[in-house]
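The chain below stands alone and is given in structure tokens; this is the form predicted on its own.
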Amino acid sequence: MSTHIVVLGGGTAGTLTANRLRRMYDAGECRITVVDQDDDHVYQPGLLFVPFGLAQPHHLVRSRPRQLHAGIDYQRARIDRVDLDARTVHFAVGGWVSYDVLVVATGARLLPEETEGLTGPGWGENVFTFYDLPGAVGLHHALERFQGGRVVVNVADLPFKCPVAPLEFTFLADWYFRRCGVRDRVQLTYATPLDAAFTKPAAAKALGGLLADKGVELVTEFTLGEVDGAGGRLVSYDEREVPFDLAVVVPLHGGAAYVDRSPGLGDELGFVPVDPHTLQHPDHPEVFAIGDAAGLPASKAGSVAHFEGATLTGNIARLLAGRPVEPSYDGHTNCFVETGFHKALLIDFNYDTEPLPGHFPGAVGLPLLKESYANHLGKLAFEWLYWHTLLPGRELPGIGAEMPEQGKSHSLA
């Protein structure tokens, strides 16, 4: 009887995991099933561009099952819970599936209703998010109507996926309003729960400098407690207020709802705690987590899921062969930061090394921590790579899962 690997989630992490595993095992050796509640695979990095008219919503959505290699079963179902002792996944409409190995890849869930007032008066009128497709489309229409005033980009709290996206939105808003000829009538503010523009010191300095250069006010240590849409106020837990005419909010994030209904699977936020280097659950060795669903100190970004993929699939193979798993994932994260005016900045880091200046992936390559047109082209090229290389589970030529040291300058950090 063949081994059954069940992958929960057909997004970035789940799709690339299933495809990598299918390339490793033939159908007689291993049955692979992917479970998701809908059939729409959204290219999430593209949501950033929708509000500015730089991406069309229908171009960002493709069929989930069509991204999977032949020989992978796809089951459309809403998950009710996971029974870790019985090694079964139960569905909301009844029925269940058993597994030998379980991969949790159901991502992060937006929880706007958890912030007082966020989904109240003003939601979809002068308060938006671009972190889902309906919100990005609504924000596009709002920006088309906007003639001036106070625009606040706010991160409610940590953790959240794609940590550079709110900064990118702010940079693109500066570009957009200048292109529309109304920048002098717009006050841009970036409000974050962090004590700087970003978590890593060198990147925080570079990105904070860009905000200042573009005339963007930076409000730090601002953890969102309440949204007053009618009065145009964001209120922090320490009762500071930031006024707005248009608020762009990154809501609170949590894990998938079924994780909370599955004793022993997740943490208090609904993310799945796993070893940061092996991606294996500490109490259930047959359970792994990848991507945004994993409770790791790594960023919740698409590049992380890609780099984790090699470790995860390798460790599943070791587990099935009766060999010890290897702690090979180093927290490698790579992010293009769109800064407007056909430029972008690139950061590359891991658990132990913060973003450094230099070049990626080696001594000759794209500049790090520096705006360039080449990085902008890299950002745009990523969409093709996403659909044709990352999701199919292929390696990126010249770019390994481990963070490269070559080309980085520690002395200039």
Second form
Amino acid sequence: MSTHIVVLGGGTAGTLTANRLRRMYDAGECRITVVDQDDDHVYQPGLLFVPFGLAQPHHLVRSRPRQLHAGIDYQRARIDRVDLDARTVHFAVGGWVSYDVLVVATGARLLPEETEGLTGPGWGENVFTFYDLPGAVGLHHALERFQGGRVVVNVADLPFKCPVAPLEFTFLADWYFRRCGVRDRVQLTYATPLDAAFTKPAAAKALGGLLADKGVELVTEFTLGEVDGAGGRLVSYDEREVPFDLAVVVPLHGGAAYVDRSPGLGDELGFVPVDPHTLQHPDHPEVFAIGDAAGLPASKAGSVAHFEGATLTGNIARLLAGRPVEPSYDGHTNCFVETGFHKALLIDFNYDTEPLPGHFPGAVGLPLLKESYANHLGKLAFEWLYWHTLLPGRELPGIGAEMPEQGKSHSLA
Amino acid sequence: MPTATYADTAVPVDDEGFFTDPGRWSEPMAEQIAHEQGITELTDRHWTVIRFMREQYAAKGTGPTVRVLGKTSGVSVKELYQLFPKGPAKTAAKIAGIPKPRGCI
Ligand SMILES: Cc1cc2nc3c(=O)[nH]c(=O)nc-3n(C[C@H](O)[C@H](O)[C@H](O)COP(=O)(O)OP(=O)(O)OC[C@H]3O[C@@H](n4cnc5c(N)ncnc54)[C@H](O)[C@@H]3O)c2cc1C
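Since the structure above is the form predicted on its own, I would like to see how the form predicted in complex with the partner chain looks, so please show that one next.
So here's everything in the complex, that chain up top.
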């Protein structure tokens, strides 16, 4: 009987994992099943551009099963729970599937209703998120109507996916309002629970400097307690207030709800704790997690899922061959940060090395932590790479899973 | 490495004043650290959080974030901020004698 690998979630991480595995094993050796609740694969990085009219919503969506290589079973179903002892996944509508190896790739769930008032009066009128497609489209219409006033971009609390996306939104908002000729009538504020613009010092300095250059007010250590849409106020838990006419909020994130219903699978927030270097569950060696679903001290980003993919599939192969898994994932993260005016900045880091200046991937390459047109082209090229290289589970040309050291300057700028 | 003196005992702390060796902490030190943090009296509710922080540190090697505290300690985030107005995770970690919570990205 062949081995059955079940991949929960057919988003970025689940798709690239299944496709990599399919190339490693032929159908006689291994059955691969991907489970997802819907058939629409959204290119999430594109959501950033929708509010500004720079991307058309329908261009961002493709058929989910069509991203999977031939020979992968696709099961459309909402997962209800995982029984780890019986090695079985149960579906909400009834039915189940058994696995020998389980890959949890069900991403992160937006939890706007967990913040007092966020989905109350004003939600979809003067309070938005661009983290899902309906929200991004709603915000586009709101920006078209916007004549001027106070705009606040806020991250409710950690963790959240794509840690640079709200900063990118703020930079693009500055560009957008300038282009519309109303920038002098707009007061832009960035409110974050962090104690600086970003977590790591060198990047915080570069990104914080850009906010200042663009005339954006930075409010730090602001953990969102309440949204008063009618009164136009964001209130932090320590009772500070940021007034707004338009609020763009990145809501709380949690793991998929079924994780909470699966004893022993997840942590308090519904993410799946796995070894940060092997991606294997501490109590269940046949269970792995990848992408946003994993409770790791790494960013929740598509590039991370890509780099994790090499470790994950390699370790599944080792497990099936009866060999020890390898701690090969180093926390590598790579993000283009769109800064407006056809420029972007690039950051590259891992668990041990913070984003540093220099060039990527070697001494000759894209500038790190510095705005450039080349990086903007890189950001735009990422969409093509996403559909044609990342999702099919191919290597990115010239970029390995391991963070490159060459080209990085350790003396901080 | 800097030291701080609580309950007549010198203990190693980091640059921000967090204990680097939680084994050196004792309950009588807590009141004094709390005073430094502007908390005049430690109530039972404060102690619920302080003990929870220590248990979590012992189990996981890092103190919980405010969000996780609110979900698991039995004290809501709102009340946590009333008890420890200057940031519950950090202040409670300091009073509980554990290193600064790592948090996530
Ligand atoms: C606005 C925005 C901008 C971004 N920009 C970038 C960027 O520039 N670069 C970058 O690298 N990353 C970026 N990201 C992050 C990136 O999109 C995510 O990190 C990535 O999609 C994570 O992949 P995943 O497979 O873990 O989760 P997802 O792609 O979200 O997939 C999870 C899948 O699980 C399914 N699922 C969940 N629960 C269930 C259930 N109960 N039953 C069945 N199926 C279920 C969902 O339907 C979904 O298909 C951005 C994200 C956003 C929101």
